[in-house]
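Only one chain is shown below, in structure tokens, and it's the form predicted on its own.
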Amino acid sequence: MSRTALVTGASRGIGRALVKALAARDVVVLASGRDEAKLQSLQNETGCLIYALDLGTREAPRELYARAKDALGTVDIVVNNAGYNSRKALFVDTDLEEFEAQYALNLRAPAELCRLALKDMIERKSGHIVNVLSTATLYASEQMGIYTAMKHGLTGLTKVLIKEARPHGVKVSAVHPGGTNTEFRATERPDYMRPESVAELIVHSVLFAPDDAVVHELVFRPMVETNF
């Protein structure tokens, strides 16, 4: 019987790379972003399920899961990727509407996706939640100060969760990954990961890792990356 998934941030980059190689091992995915026409894009090419949204308003996650239960039954896996980072600036050049913004896509939203999903999981005693940080969590980025905080904040949540959910046979897993060469980025940066290549490392040795190991942290870096 195959697994599904639930995917957010699927309109592009990592998102969009990670529902590709995911239906190749014919896990049955609800894709979740804002942009309706790349998602509509993304169905057509992998047959996957979709549903537009934004993420960053209250009621959304719940909408969302509620969506995604009724679409494929059990959710098996939910991959919380959606992110955002307005821009690059110093902590004191920003304004609470920024981070009032970043909090609710970069926080808020996965953990509240988190809550509802561990309870159907932890129920049903399988599952496996996966929170797609930074290694911006790993060190301290000057002009990134609110993105970094709200990741940190996940990064907490998820720790959390490894041991709330483990009694329950439930997996959780943090996932850091290092530069990549997405539409996240205002310039491309062709030295940089491709988002196919974090897709599939987050695939294979995160979610098809054996039955009985868990990922608890991955972190994986581009060549030219070496920011401890």
Ligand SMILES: NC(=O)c1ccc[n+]([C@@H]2O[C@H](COP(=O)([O-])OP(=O)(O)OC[C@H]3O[C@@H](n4cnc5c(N)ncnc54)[C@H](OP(=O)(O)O)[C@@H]3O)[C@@H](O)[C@H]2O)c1
Contents of the next structure:
Amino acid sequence: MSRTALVTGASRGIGRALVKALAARDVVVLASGRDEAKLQSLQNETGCLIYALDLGTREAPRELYARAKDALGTVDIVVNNAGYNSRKALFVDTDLEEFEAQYALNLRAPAELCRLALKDMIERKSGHIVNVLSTATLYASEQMGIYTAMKHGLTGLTKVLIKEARPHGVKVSAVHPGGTNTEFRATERPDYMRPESVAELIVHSVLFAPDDAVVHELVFRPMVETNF
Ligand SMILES: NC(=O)c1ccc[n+]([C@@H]2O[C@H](COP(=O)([O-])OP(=O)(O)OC[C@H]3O[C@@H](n4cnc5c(N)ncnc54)[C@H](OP(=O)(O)O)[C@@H]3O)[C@@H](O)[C@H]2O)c1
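Condition change, the form predicted on its own to the form predicted together with the named molecule:
To see the whole picture, the full complex is given below, headed by that same chain.
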């Protein structure tokens, strides 16, 4: 029987490539993001279900998860992929608004979706949550203080959830991609990984790992990066 998945940040970049890779493997996907036109074109291309909303509000994760349950029946897979870095700046030159906005999208929203989905998955004794983190969690990068703090926070929570979900047969995975050539940054980086390569690694190595194995942490980078 085909599995179902909720993917956030699916209108472009890694999330969009993930939806295509999952749909190609007959996973029934609900794709989410803010840009309705881009989601519509993804639906036309893949047949996925779509739901547009701003995940940065307090209520949005609950609304999105309820919509996913309505549309998919059970949600077998959640990929918390939506995320952003507002800009590169020294921490002292940032402000509380930026901190709270990044907290809302990069940490609060995925944490809430983990809580909601895990409740159901634990009851069903099956399911898989994948949190898209970053190699920024493995070293300290100047001028990326807020983003690094949020991704570190979600990495810590992911490690706890790996342990809390395990006795119930539920898989939780932390994925740490390095530089990927998406609209995440203002400038093109053709020397970075293609989003399709990142998606293929996540789908093939993590979500389609053998049943008797779980990938707890997956770290990969473009050939040009050696930040470890
Ligand atoms: N690119 C890299 O080098 C890199 C490296 C390591 C980790 N990552 C992580 O990988 C994930 C995907 O990044 P990407 O490179 O694919 O970036 P991207 O091309 O900028 O895509 C980000 C996605 O998040 C969605 N999003 C942004 N703000 C949102 C909001 N308020 N509510 C709902 N959705 C929102 C965007 O859709 P809308 O604009 O339609 O809302 C878009 O679909 C992020 O978590 C990022 O931190 C990226």
